[in-house]
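Take a look at this single chain in structure tokens; it is the form predicted on its own.
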Amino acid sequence: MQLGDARTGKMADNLVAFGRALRRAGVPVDSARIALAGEAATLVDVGRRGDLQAALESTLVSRAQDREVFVELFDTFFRDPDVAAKLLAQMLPSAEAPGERSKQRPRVREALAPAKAPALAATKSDDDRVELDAAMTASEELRLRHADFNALGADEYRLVERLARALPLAMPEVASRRTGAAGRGTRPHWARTLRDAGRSGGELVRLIERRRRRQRLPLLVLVDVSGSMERYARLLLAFLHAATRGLRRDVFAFGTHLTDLTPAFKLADTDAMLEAAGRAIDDFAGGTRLGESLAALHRAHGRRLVGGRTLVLLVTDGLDTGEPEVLARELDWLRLHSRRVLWLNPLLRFDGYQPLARGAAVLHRQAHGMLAVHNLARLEELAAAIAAVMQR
């Protein structure tokens, strides 16, 4: 191994550079983990690539979704001395490291990209400059939590997208039709009670009861990818992909027509999902015809709505160019076959917003609730807002 060899005395520097690259790729790595990785590296044979990888992975990776990024970045970092040298050079203030294109996933490619040149960084004000690699101050983090997605700079947008992927979204649970044994229930569970009695010689020691199980609602997500939603669509898709992982979900994009993104959402990696969604959507940043898109959903995918239990999340600003009568008719059908229809509207960032556009007026009248999703703070509050609407 040419870099990372303890005999050269560069192991610590290499681990710091590698940890920084992981942070730039969105993997949560702090100095304590890097120090722990250094200790782990001293306990294995660094000449054996697999041993070193296992030692670093066990100390630097804490989430399953980061494992593929770690493996790809490790492979590049410890295989190519030039890449490692560039990352080490980026630790110096005067470093100049030319960028390079590759077929790596976006998170890894951004992590390996050169740092900004000081001259370019100086053209921005201190308030606007956000380094992906740098630890944010409390004031920067607070500002980004409340910054409108549509007003973010390119670096800020990438950073906020990374932060959004880590936000949880606890979905409400409801009682299912199936029941199970419980300490306290509504009626006796005779089968379990008799089996329990059999183990105690036929004596009925206790009465086991039956209670309805709890389950999370299946999701139907419809995301507007028209021109007015361009800055919100990618970020909200990334957020929803990570936050609803493990749930039953059907996802569609709509602009001038409907696009099924459910196969893309089955991919474990969010970057891979975004790439697959980008290939599937051929009307991105175009117009909005929600009524016709819902009609296509009705005709071709109506069976995906599960017995009136589906929770529908409709992400759009409501600036629909179709006929309001069509939209009203299809929303009637959607309400009839789902548990709740929630309108996630980025335009709620404006104080005193009124849904005066034709499509917005229909949505406001038909949806069970209208929730804001224009910044990180609102996404953090989204689970509680959904729960409140579900209880109405």
The other form holds:
Amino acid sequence: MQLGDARTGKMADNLVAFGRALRRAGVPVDSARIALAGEAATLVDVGRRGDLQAALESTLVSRAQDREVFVELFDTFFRDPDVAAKLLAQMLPSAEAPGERSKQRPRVREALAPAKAPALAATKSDDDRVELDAAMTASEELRLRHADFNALGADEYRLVERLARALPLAMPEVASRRTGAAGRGTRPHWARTLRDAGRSGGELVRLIERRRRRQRLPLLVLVDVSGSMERYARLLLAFLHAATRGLRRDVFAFGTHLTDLTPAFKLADTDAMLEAAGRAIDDFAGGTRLGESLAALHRAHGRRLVGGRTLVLLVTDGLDTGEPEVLARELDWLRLHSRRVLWLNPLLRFDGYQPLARGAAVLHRQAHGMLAVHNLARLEELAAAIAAVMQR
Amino acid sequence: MTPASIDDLLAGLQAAGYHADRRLATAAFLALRLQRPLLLEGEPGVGKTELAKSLAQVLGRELLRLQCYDGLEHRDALYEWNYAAQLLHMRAVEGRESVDEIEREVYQPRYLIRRPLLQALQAPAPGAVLLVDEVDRADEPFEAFLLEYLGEYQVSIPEIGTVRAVVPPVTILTSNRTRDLHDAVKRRCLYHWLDYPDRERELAIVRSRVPGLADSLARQVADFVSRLRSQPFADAFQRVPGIAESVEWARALVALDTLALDPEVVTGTAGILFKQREDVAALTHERATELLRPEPA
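Right, and the form predicted together with its partner chain of this protein, after the form predicted on its own?
Below is the whole assembly, all chains and molecules, this chain first.
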């Protein structure tokens, strides 16, 4: 029997460990997948490293963004392709190999390191925070600068919950391309009509018609997290998270660059979402480069926009430090690829506000509508205001 | 007919005119052996749909294709009743048969219009290759509808019951990743991300697809396109050309009796490589010159 042969059982152990490491690196792998990977490994020549890698990749990875993590982990986990005799020894996790660290991404490193006792999570008192502060590094400082992003106060939380319950953002609906039976429609629903006729002995008693079903518009939310928006960004994110639950939504934060918050928004709990968002955003309370951020969105996520249906909510005060030409061009693209671009502007709290800043002027010209979001009353009016803009 | 090894499959695909790399062949081989659907993701024009066609050829199976679009419903994908025939039947037996009998008779399989999914399930041995193309264009309800098929190779028709596959169809799903597919769909599939080919593979593809293409020009085309896709050139364009575009381009160059690439030829035919106004404009004379300059060693 060959060393490292899948049938020796050693492979199974290694696969389970490998699967667990993948999971710790954030790749969704369940036990059914690991079993499938084991089956796949018996079908390829495990002596050929490339084949084994391809077999495991096709069974364990299911998202494009996980591939690089997989490749790095695989490299570390199953090292040395040539010498079959070495295979067994090499299949052991070798996370601590010196000199390799700098090449791996932190996610992979963490996934390979022994699991830490959940000490921090268990006792989340203020004392622990102070301890962390004592050993402050540059990255710690960064973390603390947006530490207030991590959780809502109890009062704020209740407020957001109440608001979201009271005013779920009733997103406008449009006719989808799917149809369903209706009393009055545009064309006959033959299946229903025939079933109906069958019941009355083949007599076409009435014609049932089909009509287009209604569907709610998908949402793209872009939230400015620059210094000038500090006071609003967190609460607005919390509100939008709670109020648009169940809708199809893509959420991004932008300051000096773009951050994808969609994974954070998938978390059910608003606090957990804020914590994840806080971790993801590393330019909180910095500058604003709206044009560049939109360009990044265009490049990386442009095709996620459901042309002509997406409703874009752009939450910013328009105090942009980037080039207005870039902003104008990207807004133009956004307009072409969505149903409506709505600018939610907290600066509307000032009477006689004029969009005079360079960025604000462009936004004012290009967006389909400008709505206020600076206080509760305005938030409560938001759904109605959106509906009104959609009518135009 | 079924390839015995990855090498067999590679050779078979090559004979069918599809130059796959070994990673892709491994994924496809496993999909065949494990009888799992294979989900292919990648940029447009990297050969996702072609793989299904070539697989059908290699396996000697019929290719059935379901093109997905927004609003696709199960009656477009699975089956529909032949209402006109049912109606005629009802008329013919009117008054002579009881209501129950009529109902039983008009919902017979012979009044069923089979769409690709049902055809794939009922295909006689050796079975079919089912291509569910651009599944990311369909909406979530359709994805949910696919789950039963992807997991069990069966579908439920209320009037008839459950239809199970005679031979499990080789199922290929493709996605351009305009949105993320649901985890439930992905869990039922093997997954492969299809990248742009490397220069050598592209050269082999262009050569085999374009008759009458001079060797030096083929090399130039492969070099040019692969440089175009490399950093930092790729950033200058919204969408870089896929394999389909380079093949089309090579065909056009042959038709134009081109002997060698120069900036004029490149800018003059940019509309074949790029399908967006901005990208055509971005391929300027200077940029074309830069791209054609031999790479520094």
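Between two forms, the rigid core is the largest collection of C-alphas that superpose within 1.5 Å. Not measured: the values here are computed from a predicted model. Numbering follows the first chain given and starts at 1.
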query: Yes/no, D332 Cα shift of 2 Å or more between these two forms with rigid core fixed; finding: no
query: Exceeds or equals 2 Å, Cα of Q53 between these two forms, core fit; finding: yes
query: Rigid-core frame, C-alpha of D30, shift of 2 angstroms or more between these two forms; finding: yes
query: Cα shift between these two forms at R63, which is computed once both forms share a superposed rigid core (Å); finding: 32.9
